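Take a look at this one chain, the form predicted alone, written out in structure tokens.
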Amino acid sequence: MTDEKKASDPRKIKSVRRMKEIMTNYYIGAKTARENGKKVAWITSGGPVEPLIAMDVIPVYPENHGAMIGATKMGVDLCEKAEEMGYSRDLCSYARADIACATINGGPIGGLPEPDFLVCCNNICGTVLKWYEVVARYYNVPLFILDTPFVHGKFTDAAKKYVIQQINEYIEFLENVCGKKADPDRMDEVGRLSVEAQRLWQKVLDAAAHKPAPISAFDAFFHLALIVTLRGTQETVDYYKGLSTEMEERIANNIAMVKNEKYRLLWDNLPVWYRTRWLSEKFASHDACLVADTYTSAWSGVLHLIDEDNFLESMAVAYSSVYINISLDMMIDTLKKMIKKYDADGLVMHSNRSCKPYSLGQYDLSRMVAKQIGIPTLIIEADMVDERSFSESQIETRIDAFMETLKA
């Protein structure tokens, strides 16, 4: 397709632009943060953010470079340095690939900026811990480690108490690195906003509801960035609003992101981030799209938990209740909700070699999900950074044997 005609497709979301906007001026201003008197705090996509805005430090988050890493096809080279300085080519390629990154000052926006102080949460895999203390010892800055327990069905009042108790010593711990106290009236403000973007990705996302669906699961890929760097935002609330607006006009118009849709597919894990383009076009080829995945929707999943006004505890379960820090009997209800939500024909899973809490359990859950649902699943094993460990022929092959049973 020639530039032409990109422009003029009708299927192109029209705030790509100013997405691309927001994540330029944001890496911009990390980068030029101490000539600006401010800090930047290195935090796991799953850490609670809301408090560093409001303490007005700039988070930087490692997995999501990780994940622009992938998408430039820079992983498979740093990966290996990472190897070649003694990390197992089985650890997570996030972690190889920024740790080796920040040795070069490399990648695709030439390294993240170094950081005052990390803030670690293992609410999405035990690596974080790991990864967190070798990059202190790199840098020599204090890290913070908030501990969430695994949810196995009901969240326990202690458990609850443990986490609030963490929640408050970050606080303090802020307090500490940014010689300033907290304001509460700024903390509340923040929460409000967090939760009102929240609310706002969810429309997004279900927006894929309708059919046919205005917007694709890879495509969320994309505008997830905003909800996981900068919730508690108010450039976070005003995005949201215009994506939401662009869905509900997308609608009007019964503009499809698939032309001809006649297969709803739901992904889980996730996205192979150098591929995606690819598997979104493959699909698409057999008019197959992914309307909803398990990975944008754990940003806004738990706002039911959320009590907007008492937001610094009661987070403190929305943190441990992450989609891969529960069950899998809760994980097959969500799929459960999410497949009848979007009336999805089949189930894609990303089998990731590097994501092992995403991956573990879903052969399992493969099997409930055609007992208790009915429909069929896919297991496209691969790597979300290290293309090393993608084969597109077999993967191909087993996308087309997929689709032929849904139309059979």
Second form
Amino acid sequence: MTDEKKASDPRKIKSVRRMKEIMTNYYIGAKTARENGKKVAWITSGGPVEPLIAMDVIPVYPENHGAMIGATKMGVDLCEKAEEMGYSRDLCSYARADIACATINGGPIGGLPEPDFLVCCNNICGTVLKWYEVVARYYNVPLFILDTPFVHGKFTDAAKKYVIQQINEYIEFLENVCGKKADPDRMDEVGRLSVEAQRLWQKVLDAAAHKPAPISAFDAFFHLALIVTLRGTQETVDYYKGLSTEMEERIANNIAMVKNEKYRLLWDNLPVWYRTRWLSEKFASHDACLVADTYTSAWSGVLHLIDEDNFLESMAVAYSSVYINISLDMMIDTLKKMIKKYDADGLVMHSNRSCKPYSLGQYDLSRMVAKQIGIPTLIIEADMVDERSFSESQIETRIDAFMETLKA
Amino acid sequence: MKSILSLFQSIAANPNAHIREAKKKTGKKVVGYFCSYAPDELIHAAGAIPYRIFGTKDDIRLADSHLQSYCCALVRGGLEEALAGRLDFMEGTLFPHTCDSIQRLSDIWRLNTDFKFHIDAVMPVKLNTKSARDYMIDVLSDVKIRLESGLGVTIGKKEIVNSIKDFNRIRTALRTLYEIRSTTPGIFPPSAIHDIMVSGMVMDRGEFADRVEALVEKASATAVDNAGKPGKRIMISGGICSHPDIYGLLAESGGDVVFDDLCTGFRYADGNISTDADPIEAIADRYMARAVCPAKHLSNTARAEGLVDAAKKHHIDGVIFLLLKFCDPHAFDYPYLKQALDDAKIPSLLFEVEDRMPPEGQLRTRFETFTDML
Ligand code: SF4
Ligand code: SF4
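So the form predicted alone is up there; where is the form predicted in complex with the partner chain?
Let us now look at the entire complex, which starts with that chain.
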């Protein structure tokens, strides 16, 4: 498609341009932080970024960077470089790509700005703990670990006490590395903005419950960037307000993301970054739209646990309960709710070699979905960044076969 | 000495058979567990036998419909054992929180097996703060309560203290055996320490304490004629070792394993538990202080420092990294540990194992090349 055609395509989401602008400015700001006397912190995608924003620190996300590396198809080179450095090919490809990138200032934006300190929250995986240890040694900077106990059925009182204590330690850590006191009023303000952004993000995702869906999971993967990186800022709130309004307009004008939407599917796990376009067109060719996913809703799925009047503490508890930090029997509840809400006809699971906490257990989940809801699952074996683990012909055959059974 | 060693050898070769016997003989209940962060002291205090699950030696079939192929052999093999009904002597299972794979295994296990109880001990991942210690104590207290209800017993302070004493006897003896091996290489058959460690994780701990102390006594009195060619001094570093054959192969290739940094090795033997403090707190304190596993965080450099110190202390000629394929925590640490050894001028070899070992000939060549180089 030429740009001209793209612009005239009513299906194209207009906010995309604004998003690109904001992200470009954000990365320029991050890369010139030092000149502007600002501190840079690297933080994990599930970590509490709000205190950083309140302390005027620029947060940088190696995982978002990993996604960019994947989307620009620079993953294989960097992963191979990491393997030369001794990192096994079986490790998370975000980590591999990013670790290698730091040593050569490579990748799509010439490397991430050096961190002044690191914040690692293990609510998404144990991988980030090891990865951030590597980064902490490489740059020789302080590392704060927010340890969020995995929730097997119930978040215990002891775990709650532990994470709340750590939030206080986190603030103390920030005061030390930033050399200034935290301002509680500013913190409240950021907390309020964060909650508002999460609400708006959920509203955008909810729009896909409409038939036909005005937005697909593939679009959500893209528009997710701000809720991950900059929640807690006014800019993010404004952006999602605009996006949400655009969704309302699309619904009013009956604009569908997939032209002849007949089948509605739910996606599980991270995107296959280097093939989102291909996958989306492949499914669209079967009149199937991936209307929602378990991944992008992780940043708003725990909203109900956040108390705006007690933001910091409730946030700590909420972030401990994100989709990937809970047991399979809790995940199935979320899955069921989503299948119902978006009226999905099938489930597509990306069995992602890179991400064990997300992928192990998918076989059981797919059986539970079949048994309890009666919809079929397609499992795609791939990797989010490392293209070497993607077999196009095999996956194409599987998608075709799956769609045939859905149509039958 | 021979008879005790051959007892350990037969237990290690078939722990399932041993535990069935032991259960019959002692009438005790058996509680399965994974990983050295599961407080087996509390299971022993409850009057049951803590039984460490090592994964299957058979083919993995049943577990394949629950776990993808990119999952480590310990997790897949452990599940296979359970699904095949080969762990039916167990009352319940105790899952500590270590890595992402074990954490998911716990769910899959709970949903697909029907042991009487299932306990998750979601231990802290950091081991260097007061709040983590407080939390660890809370988790241990909770494990105690859940063991009590699972096994239908009450565990008094006295029982825990007595259990701790047994474990201190065990760990003291094990460390002494490690010392003896290091100062007198060749005193034990190549895989003896491995057999002893495995036995110590599956036997009734009271009985094991007696046997292992007897072994120390015998070994201390044994003179060794080391006039033969002394092998190169090798240390093994990694997670669990379920392939005792490599010790023999190494010996034949001119390398004596004289020390290790394994989860089923020295890390289990490291550190006694204080008998002066509150017993649960004391158990927590040992965990906070003992040699750290890569799935936990003590500091950014603790493992490399520990490894290099141990290598120097035991005059190690070369280190073999014995890593299980798909084990993330260990794979992440490998490059920096290797670097630390390089900096200390200690050669190392990376050896990655899947559920099956490579052919013997290939192994021998690799080991010989390595020991020749030292
Ligand atoms: S992809 Fe999975 S393993 Fe990698 S950093 Fe994200 S959550 Fe962790
Ligand atoms: S720590 Fe490694 S060996 Fe142990 S269960 Fe996890 S992945 Fe497997």
